[in-house]
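For reference, the chain that follows is the form predicted alone, supplied as C-alpha cells.
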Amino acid sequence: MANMQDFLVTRSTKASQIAIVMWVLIIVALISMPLAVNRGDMRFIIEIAYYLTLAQMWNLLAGYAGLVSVGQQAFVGLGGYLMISGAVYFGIHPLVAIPIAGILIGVISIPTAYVVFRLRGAYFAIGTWVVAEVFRLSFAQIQSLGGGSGMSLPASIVKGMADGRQAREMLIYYTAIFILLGSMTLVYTLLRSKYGLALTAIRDSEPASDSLGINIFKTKMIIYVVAAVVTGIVGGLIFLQKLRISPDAAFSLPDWTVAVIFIVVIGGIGTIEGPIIGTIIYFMLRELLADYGAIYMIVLGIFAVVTMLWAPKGVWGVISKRFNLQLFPVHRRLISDTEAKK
C-alpha cells in the first residue's frame, strides 16, 4: 500500500498545458485582428467580448457563491450614465470615466447588498430585479440625463476620443479586449487564491463552511462587489460603443440578465469554461435564427429546456466528464507520483 508521500497534491492537467498553448494563440489572434477584419466585424468581437465578461461575472455569483442574481443589469445601466454623466459633465475622458463609474459602483453596491444579503433563495433573485427596476426608475426622472428618452454621448466628445472614426473602433476594441482578459484573469486568480476554497466550500454547504471558520458574509461580499465592479466597466463599454443611453436600454433585463444566464446555463454554470462554450452557442443561434424573428427566441427557450434536462451541468459539463478535460486548472486534485511521471 503507497504511503501519503507517494502523492502529490496538483492542478495542472496535461489538457490544461495544451490549452495554454491555446490562449496565447487566442490573445495573438485578438490583438492582430483589427488588421485584417472590417469595422463590422470588429463591433461583433466588441459585443462577444463583453457578453462573455458579463456571463463570467455572473457565473462567478451564481456558480460559485450561490448567488442566483436577475437584478445586474442595474450595474451595467449604472456603468453607462456613469461614464456618460463624467464624460458630459466633468470633462472626462469616455476611457477614463469606465474604470471611474466601476469604482463608484463598487461603493454603491456595498449598501445594496447589504439590502439583498438580507434575502434568501427565490427571494433574493427577486430582490436583486427589484433594485434594478428602482434604479431604472429614478434614472428616468432625471432630466439632466434626459429623463425616460435618454441622452446621447456629444459628437464633440467622440471625436476628442481619437484621430478618425477607425482610430476610435480600434480603442474601443483593444478596450474591450482588455476587459476581457482582466476579467477572466481575475475569475482565475480568485478561485485559485483562498477565496475560491471558501467560495468552493460555500456552495456546497453553507452550514458546513461556517463550522470550520470560513466567513460566508464577508465571501460573499466581496464576490458581490467584484462582479458589480467589472459588470459596470462593461456597461460602460456597452453605451460607449452604443454612443447613446436611455433608461430601458441600459436596465434591460432581456438583454443584460436574461441572456447572460442562457449563455451560463447552457454551457455550464461554475466552471470558467462554460460561459465561453456558452457564448459561442448563444451567437451562432442567434446568427442562424437572425431572420426569423420571435422563432428565434422560441428557439433559445426550447435549447436551454432541453439542455437543462439532458445536461444540468451544461454542454461543457458533457465534454469535461466524457473527456476528463480541464483548461482552467483551479480545483486541486490527489495523484500519484508515478502518474505525475507519466
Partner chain sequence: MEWIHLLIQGVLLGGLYTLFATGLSLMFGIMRLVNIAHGDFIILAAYVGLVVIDVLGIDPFLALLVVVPLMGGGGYILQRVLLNRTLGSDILPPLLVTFGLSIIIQNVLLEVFSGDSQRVNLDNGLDIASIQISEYISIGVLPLIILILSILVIVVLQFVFYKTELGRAFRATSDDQDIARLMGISNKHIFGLAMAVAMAVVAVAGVLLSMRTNFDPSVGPSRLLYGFEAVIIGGLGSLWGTLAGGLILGVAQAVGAHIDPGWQILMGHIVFLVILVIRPRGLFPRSID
Given for the second form:
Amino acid sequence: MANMQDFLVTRSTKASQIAIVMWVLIIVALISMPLAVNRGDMRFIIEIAYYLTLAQMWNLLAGYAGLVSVGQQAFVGLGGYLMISGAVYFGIHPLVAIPIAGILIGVISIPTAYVVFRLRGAYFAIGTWVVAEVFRLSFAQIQSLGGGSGMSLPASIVKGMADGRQAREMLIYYTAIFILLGSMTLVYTLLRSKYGLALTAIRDSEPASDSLGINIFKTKMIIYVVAAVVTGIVGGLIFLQKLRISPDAAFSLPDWTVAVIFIVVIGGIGTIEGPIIGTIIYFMLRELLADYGAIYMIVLGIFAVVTMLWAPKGVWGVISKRFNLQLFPVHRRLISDTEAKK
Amino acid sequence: MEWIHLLIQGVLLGGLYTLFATGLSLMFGIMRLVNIAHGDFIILAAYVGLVVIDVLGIDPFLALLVVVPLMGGGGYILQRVLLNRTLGSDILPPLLVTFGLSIIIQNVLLEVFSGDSQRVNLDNGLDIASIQISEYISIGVLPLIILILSILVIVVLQFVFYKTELGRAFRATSDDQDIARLMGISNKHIFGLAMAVAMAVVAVAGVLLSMRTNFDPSVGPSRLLYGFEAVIIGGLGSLWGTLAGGLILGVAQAVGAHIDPGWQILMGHIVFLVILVIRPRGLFPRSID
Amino acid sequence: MNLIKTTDLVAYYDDFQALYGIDFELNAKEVVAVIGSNGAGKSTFLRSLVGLIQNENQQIQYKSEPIGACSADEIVKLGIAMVPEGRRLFPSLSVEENLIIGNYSKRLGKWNLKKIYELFPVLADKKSNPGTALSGGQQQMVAIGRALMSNPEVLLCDEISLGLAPTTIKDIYAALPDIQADGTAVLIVEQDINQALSVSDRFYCFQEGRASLTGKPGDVSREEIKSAYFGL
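Based on the form predicted alone presented above, generate the structure block for the form predicted together with its partner chain.
Entire complex below, previous chain first.
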C-alpha cells in the first residue's frame, strides 16, 4: 500500500481541462448570438437560460443540500411582483428593480426557512409548497397589484427601458446570459469552497458531520437563501420579458417547479452537468411534442419516474460513469504521486 | 349564533379533509412514504366513481362497493411493482417518483376526461337537503353523512390496527422492519397491503368528494395539501389526531371563507403554519416514537 | 443428522468482507456456542443464517436443502428463529402482542402463549404492558418467548446475556433445558466465553471472519481458546 504522501488531492481531470476550452467557446457563442439569430430564437435562448438557472438552483438545494423543495415558485413569483412593484410604484428602472427584488427576497427567505426547516425530508417538500400557495393567495388579495387578475407593466416604463424594441430585447438577452453565467459561476465556486465540502459531508452523514463541527443548520440556511435570491432574480427577469403578471402565472407550480424538477432529475441530480443535459432534453422533447399538450407532460413524467428508478443519477450519471467524465471539477479525487507527475 | 353556524360548517367540511389525511397518515405511519400523488389519486378515484356510476347506472354510494376494491387492488399492485423499489434510506426516489406519478395522473385524466368540471349528482336530492336546527343553523345532510363516514373509517382503521393480526403486522413493520421479517412478515407484501388499505380510504374520499363538490383533473394537488396540513396539525402517527387535524382545518377554512371568499384556503394554510411554528410535532403526537 | 450446515460461507457488507469461508454444523438436540471478540463476524454469521443477509444459495443448507438465498420471512417458516442482539422488542406492541406476533408464521408445535407464561411466569403479570416498559431481563424473556412462539427446530440466540445482571443471566439460561426438551437445537453467540462454554456441547471460535478453533469445551485447553479468541 502506498504512503499518504504518495497521493495528491486534485479536482481537475483531462476532460475538465478540455471542457474549459469548450466553455469559453460556448460563452463567446452566447455573447455573439444576437448578431446571428432572429427575435424568436433569441426569446428561445432567453427561456433556456432562465430554465437552466432555475434548474441549477433547484439542484443546489435538492441535489447538494438535500432540501427537496416543491415551492421554489414562491421566489419566482415574488421576484416578478417585486420587480413590477418597484418599477410601477417607486419608479425604479426594471433592471435595477431586479437585483433589489433579489435582496428583498433574501431577507424574506430567512423567516420562511425558519418555518419550513421544522419539517424534514418529504414533509419539507410539501411545507415549501404550502408557503408558495400562501404567497399566491395573498398576492391575489392585493388590489393595488391587480388582485387575482394581475397587472401589466405600463407601456411607458417598457418604452423607457431602452432605445427601441431591439435595444430592449438585447438588454434582456444579455441580462439573461449574465444571470445564467453568474449563477453557474456561483454554484461552481460555492461547491469548491468549504461549503461544498460541508455539503458533501452532510449528504454522506448528518450525524457524522454534526460531530465534526459542521453547522448543518447554517450551511443549509445559506444554500436556501442563495437559491431563493437567484430564483427570485430569474423571476424578475421572466416577468420583465413577459410584461404581464398574475398570481397564477407568477406562482405556478407546473411552470417554475415541476418543469425544473424534471430537468434536474432526468439530467442527473447532484451534478452541475446534469441540469445542462436535462435542459437540453427538456427543450428537445418540448419542440418534438409541442402539439400534443398533455401527452408531453405524460411522457416527461414517465421519463422522470423511469430515470429515478433505473438510473437515479440521470442521463449525465450514465454518461459520466460510462466515459468517466467530469466537466465541472468540483469533486476532490485522490491520485497517486506518480500519476500526478505524468 | 353565527359562530356556532361557522363551527358546524367547518366541522362538516373537516370530515372530508380527515379522509384526505387518513390515507397519507397510513402510508407515512407504516412505510415512511410521503405520497406526493395522494391528491391526484383521490381525484382519480372520483373519476373512476364517475365512470362506474355512469356505466352501471347505480347509486353513487353503491359505487363505493366497486371503487374501493378497485383502488385497493390497484394500490397493492402499484406498491409491489413500483413504490417498493423506491423505499430505502434516501428520501429522493419516493418523493420524485410519486411527484412524477402526480403529473402523469393529472395529464392522463386531462386527456381522457378533458379539463371540464365534473360533479356526481344525487337524484334523491340528498346533496341539497339540510336539517334546519334554528334560524341561523342548518346542517347539510350530505356533509353530515360524509362526516359520519369519515369517523367510521377512523373507527374501522383503529380496530384493524389494534385488534387484528394485520394491524399487529403493520405496527411491527413500522417499528422494526428487520425484526418483523424474522417473524415471517414479508415487508414487501405488508407494504402492498398498507397501500391497499390507504387506497381504499382514498377511494372513499374520492367518491364522497365527487358528490360534494365540482372537480377537474387539476384539483388533486390542493387535496394533497389539505390532507397534509390535517396530518401535521393532528400530529404524526395518531389516527384520532388526524381526525382532529381535519376538523380544525375545516373550521379554519370556514372562518376564512366567512371573512372573505378569497380567504378560505389562505386561512387554512395560515393556521397550519402557525401550528407548525408553535407545536412542530402537531397537537396530538403519538407518545411512543 | 445435521440441521444446519454451512460450507465455505462468505458474507459482505457492500465492499467490506465480513466472513471468509465458514464451515459449520449444527445437529439436532445440540447446543453449540459461537464465541469471539467484537467484530469477529458472529452477528454477521447469524444474520446470514436467518436471511437478513443474502448469501450464495448452496453455502447454507438446512436439512440438506440449500437456503442461503432465502429471505428472512421464508426462513422462519422453515423452522429457524432468532433472538436478536439487543432484544429489539416492538415498542408499539404489548408484551402479549410481541409474543403473538412470534407465531405469525403459524408453525405448529409445543409452544403457545400458555407454555411461554409457564416458562417465564413473570411475563404473565405484565402481558398488557408495552414490551419496552419491562426490565432488561424481562425484555430478554419476551424476546426468547417471541422466537419460541414460531416453534423453531433451530433457535439462534445473539448475545442474550449482554447488559444483564449475573442472577438474571442465570434465570434466563435456566430455561435452556425446557427449550431443548423436544429436540430443538440451540446456537448461542456470546462474548462471555465462560457462560457460553458452560452450557454448550460444542463450540466454534471466530476471529476476523474465520472459524479459528472448534471442538468440545472439555477437550480444548484454556490457552488454545485464548489464542484462538485473541488471535495471539
